[in-house]
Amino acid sequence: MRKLIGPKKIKTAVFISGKGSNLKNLIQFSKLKNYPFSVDLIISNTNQAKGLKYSKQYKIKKKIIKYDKKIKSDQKILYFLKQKKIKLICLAGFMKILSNNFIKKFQGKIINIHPSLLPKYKGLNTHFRAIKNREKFSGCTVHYVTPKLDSGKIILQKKVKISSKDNHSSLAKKILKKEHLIYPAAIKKILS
């Protein structure tokens, strides 16, 4: 009897700069039958990114692009994306800003996870700022990437209550748990 082949998974690249906990989470979700994507390439701007270890662990090709000359770096990345037939880019703690030209080439195919309830607290130090301003809630947002920082159309958000005992690191942990839930869900939403 012929084995039924499931729907083809969308080839995805994940860009990281740090620990890669969202990367690891996306890889694990991509292995599930009902998730419509596969992680085929990991790109980092630094060889110090701890998340690069998942490349070896899960046998996924990795590329380290220093990002010292933006246009050259973008061209290198575009070359590798084309080589691997990448159709979706997920930014997961990638601490570099992609050029407008790069974003235009992949318009509507680059998404990012941000640790705040956008449009509030774009950019860095989101947890510090939310606590300092005595916010009752923070959270995370998955959104499309546009040339304007953290301003693309929102795909999914998850709210987290800020308690009076929270500091930036306890809030970061709470929000990270939610990030791990909504990032794969957001990918599923846009690809289904």
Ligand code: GAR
The other form holds:
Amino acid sequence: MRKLIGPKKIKTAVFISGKGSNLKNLIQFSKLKNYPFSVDLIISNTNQAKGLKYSKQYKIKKKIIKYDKKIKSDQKILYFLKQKKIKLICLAGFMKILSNNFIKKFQGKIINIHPSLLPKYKGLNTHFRAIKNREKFSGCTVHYVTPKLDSGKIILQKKVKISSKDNHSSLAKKILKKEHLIYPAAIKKILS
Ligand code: GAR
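For comparison with the form predicted alone, would you give the structure of this protein in the form predicted together with the named molecule?
In what comes next, the whole complex appears, and the chain from above leads the way.
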């Protein structure tokens, strides 16, 4: 990853599908002087994503790309990324799988946050599976995106204790708090 030279911030696109709490958190951190990135584009695969409201609130351009026809969607996304001079893509609750072709084009410049201690619990329903398997800990991971799902090099990870009282949603909440700590820290780590 290119190192940050001077006060210039690395232009970032955040891809979402839902609530967008990670998006909001990244936008807020990006405004701090010592965080070397700015959020310049929001991409969602659905216009139902609640997080799209942050586009208006923070005056950041948004694009809805359904990502059903992958080749066409790739072309559209690449066009907008180029237009905005985006150098880093942060997936934040983006629930579509990017094409291999797209990932190769942006190799080493796409990162993702995943709600488990990878390599454990790749894919969906991570909290449910961790509780079902009586794990003592779960957590979250920021990693590079490669064509193999949730398998790229780990950048940062944070552990959370699972208590006997936890259910899927209480665990999700606990982990989300940690996500909000490690995602901006991971970006800072790879850019500094
Ligand atoms: C987060 O917990 C994120 O780790 C997870 O979706 C949630 C999005 O929350 N991502 C995945 O499950 C990706 N496989 P947010 O919309 O409030 O940021």
